[in-house]
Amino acid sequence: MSTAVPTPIDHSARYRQHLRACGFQAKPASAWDARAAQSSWKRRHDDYSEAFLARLDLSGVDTALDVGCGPGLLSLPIAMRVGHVHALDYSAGMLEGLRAAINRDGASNITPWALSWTDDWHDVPRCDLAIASRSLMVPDLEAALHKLDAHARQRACITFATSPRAGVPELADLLGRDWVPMPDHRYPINMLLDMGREPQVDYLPESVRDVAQDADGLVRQTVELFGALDVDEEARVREWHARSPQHRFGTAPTRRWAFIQWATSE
């Protein structure tokens, strides 16, 4: 007796279902504008940037596209090694930081673009390399991957979270809150395979945590994650912070990131 072939998995549909299950809300540009104004923002991401750049293959690359470029943490060092970088972001604050860095460093080979994933990229040139670093948690991941792939002549590279931020599952248990983690790197890998690409996967080391975070800061971040806390819940969070300093949420990234690259086609 023959066994029926399983129905192909629609990874894009499952991704959208997962986003709905975890209550995903895309951040408005204003949220990133606020982060761009934080003077210590760049310092907190140096270790991630170094790990990313160490794995990025720039051989034969003259032009690069950086989608979700922020203040240029990757665009600037890449521009020192290639002919030209096109840097896209939908946050005016982040682009303001990028332009300030361009002027500071004299990086005349970077072109900023005020664009989002859903905007028309018709005027953005195709580049040898296209990257999207930690900028792909979007409502339509499949469309974003196709868009990035189409703008890359040789290859593309992304990073995607492999797990939730350190401490979040423990906090959910502590508060007795229902919590669904965000989609992880398995979704873009499977979507790329569905696209006929052959993704190569590596993993960045977990970033160093900022253990100087105080209890008030942890309470604020807990509210951002889970909503308003009652008096008892806030007390539990503060007690948890006091007895478990290794679980403090600093403002440094504490996720493990998958580094995913693939060859594109003309």
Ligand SMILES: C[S@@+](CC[C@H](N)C(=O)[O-])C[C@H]1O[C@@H](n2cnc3c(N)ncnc32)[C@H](O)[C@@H]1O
Contents of the next structure:
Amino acid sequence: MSTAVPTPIDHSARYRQHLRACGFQAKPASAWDARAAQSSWKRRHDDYSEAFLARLDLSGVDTALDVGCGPGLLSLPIAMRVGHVHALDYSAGMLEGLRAAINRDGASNITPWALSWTDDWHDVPRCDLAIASRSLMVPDLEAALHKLDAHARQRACITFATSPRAGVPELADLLGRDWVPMPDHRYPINMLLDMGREPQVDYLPESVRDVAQDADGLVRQTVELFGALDVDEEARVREWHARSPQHRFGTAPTRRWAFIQWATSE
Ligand SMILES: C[S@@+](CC[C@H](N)C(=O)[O-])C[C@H]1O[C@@H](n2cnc3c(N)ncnc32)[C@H](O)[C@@H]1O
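Target state, the form predicted in complex with this ligand; input state, the form predicted on its own:
First the chain shown before, then all remaining chains and molecules of the complex.
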């Protein structure tokens, strides 16, 4: 008896199923507004942007599109090396941060766009390069990848989490909570292959953990992640915090990111 060829995998459907299993709710733009106001955003994310920019191929790039640009951690340094950057974000707070940074640095070649992944990008010029850094936790990942690809004449580049934030699986174990990790970089890589692209994958080093996190901060973060804690659970989290700095996690982006870039077509 001959063995049948396996049926093709619908990565997009599996991604949507995975999001449902996690109880994923798309964040409204307002959820990002408050984060933009954190003055320490830049300092905390410096390791990440350095690692990202070291891998980004800007050869032959005159125009770049930065989708989900935030306060411009990448748009600003990229603008120093190319002719023009179009920086797109749906959060008014993030764009306010970007405008402040543009004024501070006197950058005259960045155009902010208040748009989301699902809006019409008709007015946004197609660029040589399009990037989406840490901004792809969207309900329809395949559509977003197609959109980014179509807006890039030469190359596109994304980062996507390879794993949950450091400390979260350990905390879930400690509390005996059910918890499903979010979809990881395997989904976009497979979707890009299905799109006929050749994704080149690299991995950014994990940032140093924020060992300055105090016990109260950890308890607050645990409640945000897993909901209310009873007295015994809170005591366990505090003990865990006291036991070893290795186990603490703070507000720094302590997760490993895959850096994925590919050539698009003219
Ligand atoms: C973690 S921040 C990353 C910012 C920047 N790209 C970086 O790597 O430093 C995610 C950004 O994506 C934006 N974002 C999230 N979902 C979006 C959507 N559906 N449309 C447009 N922007 C979105 C958020 O407002 C936020 O500025």
